[in-house]
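Consider the single chain below, provided in structure tokens and representing the form predicted alone.
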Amino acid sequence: MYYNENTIIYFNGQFVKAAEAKTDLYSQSLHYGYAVFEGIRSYPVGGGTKIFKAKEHYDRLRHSAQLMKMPFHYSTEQLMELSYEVLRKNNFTDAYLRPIVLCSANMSLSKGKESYLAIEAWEWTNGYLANKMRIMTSSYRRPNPAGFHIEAKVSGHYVNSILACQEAKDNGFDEALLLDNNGFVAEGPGANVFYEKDGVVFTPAKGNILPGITRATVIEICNELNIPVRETFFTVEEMQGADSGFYCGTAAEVVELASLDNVAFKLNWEDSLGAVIQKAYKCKVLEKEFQLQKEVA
């Protein structure tokens, strides 16, 4: 699904076949989830290939490594160059990139002694989330920010996401909605959340969430289109039965929510601000500014 015998990745200083790459079974990353990563999209733009917000993603990767006290010495510029080379070697344009920083063998509970960078990629068909998702409030909560650097994109944090997502699917829903440690709405297992009510778009405030790059892009779009947007703390009850709702993330882009805990959102998606933002986001990643302006008009 993700690679074949010809797929090329960057790993530990060289380009190698994904099927032949090897990692250490004694690594801290495998045993303790001590790794940081990013999810990045590339798109066909202007007859070529463009990675969307590559700088922002790689700045965050480096920041995550720093927060986790990992030795990591690649610059953002080097990471961007290597990513484009991975895409070129695989002849990918519409693709998903997964850079990950792994740590060396170390069974002690101490900071990493050495790190290894891998950059993987595969062709993308937006198979992560689909429109009209039925979501449920999960019994699992987001990690306590007093116990984790939750603004870092850390591999081990996603055990929480797997548990929440599978709980939702086992109960007949498409996806989960997690609350924070204080009982306020936080985010989806792998996406940030927004809802619309009375012409205003709301999203959880920073502090208990991973503040996604797509989330920042959605807020940027709202500001460009003069759509009021508020970053605040709110409850499930405030979100239930609102006019519309959507998830957003690098993989998901912007996807419609049909209901929360079997309470439907009120507006037809086509009549919602979420639909406008969804179209504007697609124009932005494809650098189709004229179409974006036309949608607004």
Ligand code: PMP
Given for the second form:
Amino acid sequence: MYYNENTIIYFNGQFVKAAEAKTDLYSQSLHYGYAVFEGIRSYPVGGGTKIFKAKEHYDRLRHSAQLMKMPFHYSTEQLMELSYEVLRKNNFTDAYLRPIVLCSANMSLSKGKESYLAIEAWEWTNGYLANKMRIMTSSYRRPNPAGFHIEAKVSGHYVNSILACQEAKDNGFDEALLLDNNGFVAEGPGANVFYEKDGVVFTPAKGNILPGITRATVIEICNELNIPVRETFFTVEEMQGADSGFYCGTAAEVVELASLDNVAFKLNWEDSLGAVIQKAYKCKVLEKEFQLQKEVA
Ligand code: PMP
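Could you give the coordinates for the form predicted together with this ligand, as opposed to the form predicted alone above?
All chains and molecules follow, beginning with the one already shown.
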């Protein structure tokens, strides 16, 4: 359950009970997927709570709204303050925040006239994705960047994610891997992808993906640990049978891939760079110091 009768959200200028908040059935957001949102994590840090990369997430939310030409006037600082207030009012520390910008009743296809901000949050209990995921190459491709602002986090884009994710599950896999419009590996339905080969970590270059905040954090970690990382275009065949692979995203964090189209990754996860990055990521979000083991240094 995402909320109960006591859950408080921020909605349209007020803190209200989630169970009592109402939205408009004539909204452009509902009919056309014309809404922008974020997925953000807060972690228990220093006896309180800390929102990981709050500024980056709210800058992206504002950028997404701007690309969609939605009127949206909150500053990043205001959005951060409101988010902490939602966490405080619900007494959450380890939580997931889901701000969404909705547009008003309007059946036309012109830009939104008014927007409403909701900030929803729920306690983070037991993760999001399966561990050790078996993924399959999807028959669905990511939306064409010539037709969408693919770098924006827009609700309508996620119809593509639902199709791909469900197709993978219907075929007995845990998750999908989508290609871009040119046939190169792009990303998962809700996460970015990396693989490791011969001590180098690869991830799809920007242009056809949602360039994740976790992806940027993983690159930051690689740079800190002197792990060579390449942002480039590559095929499924190049990735299949590599040393290790992982998905990463705010909700998923860093999650191991067991196989791609039933071809297993070579290394034991414990011996992979992926595992090192996974541990370093966990330390970063919890603001703990990461000690690099000698054997991988
Ligand atoms: N790609 C897609 C399609 C996503 O939905 C997400 C999750 N927001 C990501 C990548 C990862 O982005 P982030 O690390 O910013 O959560």
